[in-house]
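Take a look at this one chain, the form predicted alone, written out in structure tokens.
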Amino acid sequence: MSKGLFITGTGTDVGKTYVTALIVKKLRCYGLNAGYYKAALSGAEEKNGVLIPGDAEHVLRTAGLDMDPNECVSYVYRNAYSPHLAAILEGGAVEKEKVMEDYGRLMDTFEYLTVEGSGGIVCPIAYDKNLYLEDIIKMLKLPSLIVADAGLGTINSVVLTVEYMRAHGLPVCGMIFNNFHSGSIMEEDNIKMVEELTGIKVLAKVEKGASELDIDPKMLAELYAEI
């Protein structure tokens, strides 16, 4: 049977999509079938006439996996907003039965399936369809890891990110810190605090730059759920 892991973040541009890539390499490395999906992603370009999902594009060439991009993503779009508003002014709102359809997909591929939200937790996908992230990562009832920034402020946003996620019935197995700063004393008390604050451990700190991820793989192998 397949396992997945949902992976989220405090906000946009703190770096999931690069610690999604750093998560499937490790894995992929450690010798497992592991594999890459995201329902609906934003701010494509295009190339020959067609949408090419970076997010998607740079997981699969950091892992090593040699497929389509196109084939990991459900629903692409060219402007870099909200997949709500973006579908508003393209067309093609996030519909469930075709997400729950690709993911399935790709579960009949990969042992391992890394699901990568879009934007923070509160993000709306298909406002009129009253559809939000949360909603994605229930249908996919799958466990949450939280990716945040390492930097000021954080402590802030994580807290909030996990209390709303407790409050949502969203189970989050751990966080990882990113743009980490070796030797930071405010970077380091941010992960004592988030840890005291929230009883959630930070499981690995991804310095900027880093090409691998350091945390045991089979502790990493170990979050993913049965389907």
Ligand SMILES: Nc1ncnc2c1ncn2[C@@H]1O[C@H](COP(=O)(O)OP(=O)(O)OP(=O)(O)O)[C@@H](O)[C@H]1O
Contents of the next structure:
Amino acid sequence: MSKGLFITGTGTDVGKTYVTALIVKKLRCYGLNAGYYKAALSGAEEKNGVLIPGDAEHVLRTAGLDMDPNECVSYVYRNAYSPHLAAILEGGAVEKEKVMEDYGRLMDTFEYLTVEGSGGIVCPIAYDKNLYLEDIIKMLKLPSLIVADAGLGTINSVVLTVEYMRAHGLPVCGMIFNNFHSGSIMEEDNIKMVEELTGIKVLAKVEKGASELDIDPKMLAELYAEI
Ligand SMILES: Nc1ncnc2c1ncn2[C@@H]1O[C@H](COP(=O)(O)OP(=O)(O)OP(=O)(O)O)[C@@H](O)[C@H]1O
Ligand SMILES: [Mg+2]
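Could you drop in the structure for the form predicted in complex with this ligand? We only have the form predicted alone so far.
Full assembly next; the chain just shown is listed first.
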């Protein structure tokens, strides 16, 4: 039976892909058959007439996985906008059926699938179909790990994200703080405060340029839910 974990963040560009890549690498180095999936990616670059999903490319390269990045992403948009708007402009709105099909295919291939969200937790995916990121998380039946920037403003953005997820019935199993500066009193206090205010643990801290995730791989693997 395969297992999955959803990676969301306190916003776009907080480091979901960067941290996900280190997670997948950690699991693979531990000997687990770990893979990556993202339903909708915006802001793709074009190479030789093909849109390249940069997030998947980064994760596959970091984790040493030799496969086509386009196999790991269902919908790839050129404009760096929310997927609902990118689809209005470019066509090809997200369909739940295709997400389930691609996810199912990767679940058959990998034992531990890490699924990256788009943007933060409030993200319209397909406007006409009233489809939001949280609908995808529920459809995939996955617990979430929240990636947050370690710096100023994170108490507010983490607590708002957790409260929203709780109000919408989305389980959160932990947090990872990105761009952490060792020895920063403020960032250490941010961790203490978000843990106190949410009751959820910060499981790892990732420094700028880190090439490894400092976490027990067995504990990391145990976060994944059986599907
Ligand atoms: N710890 C880090 N060290 C060095 N660079 C980082 C780190 N975290 C993030 N970055 C860089 O910051 C940028 C944004 O990070 P990333 O792409 O992981 O964000 P994201 O949350 O996945 O964004 P999106 O919402 O577009 O998927 C990237 O260029 C990434 O390489
Ligand atoms: Mg990303």
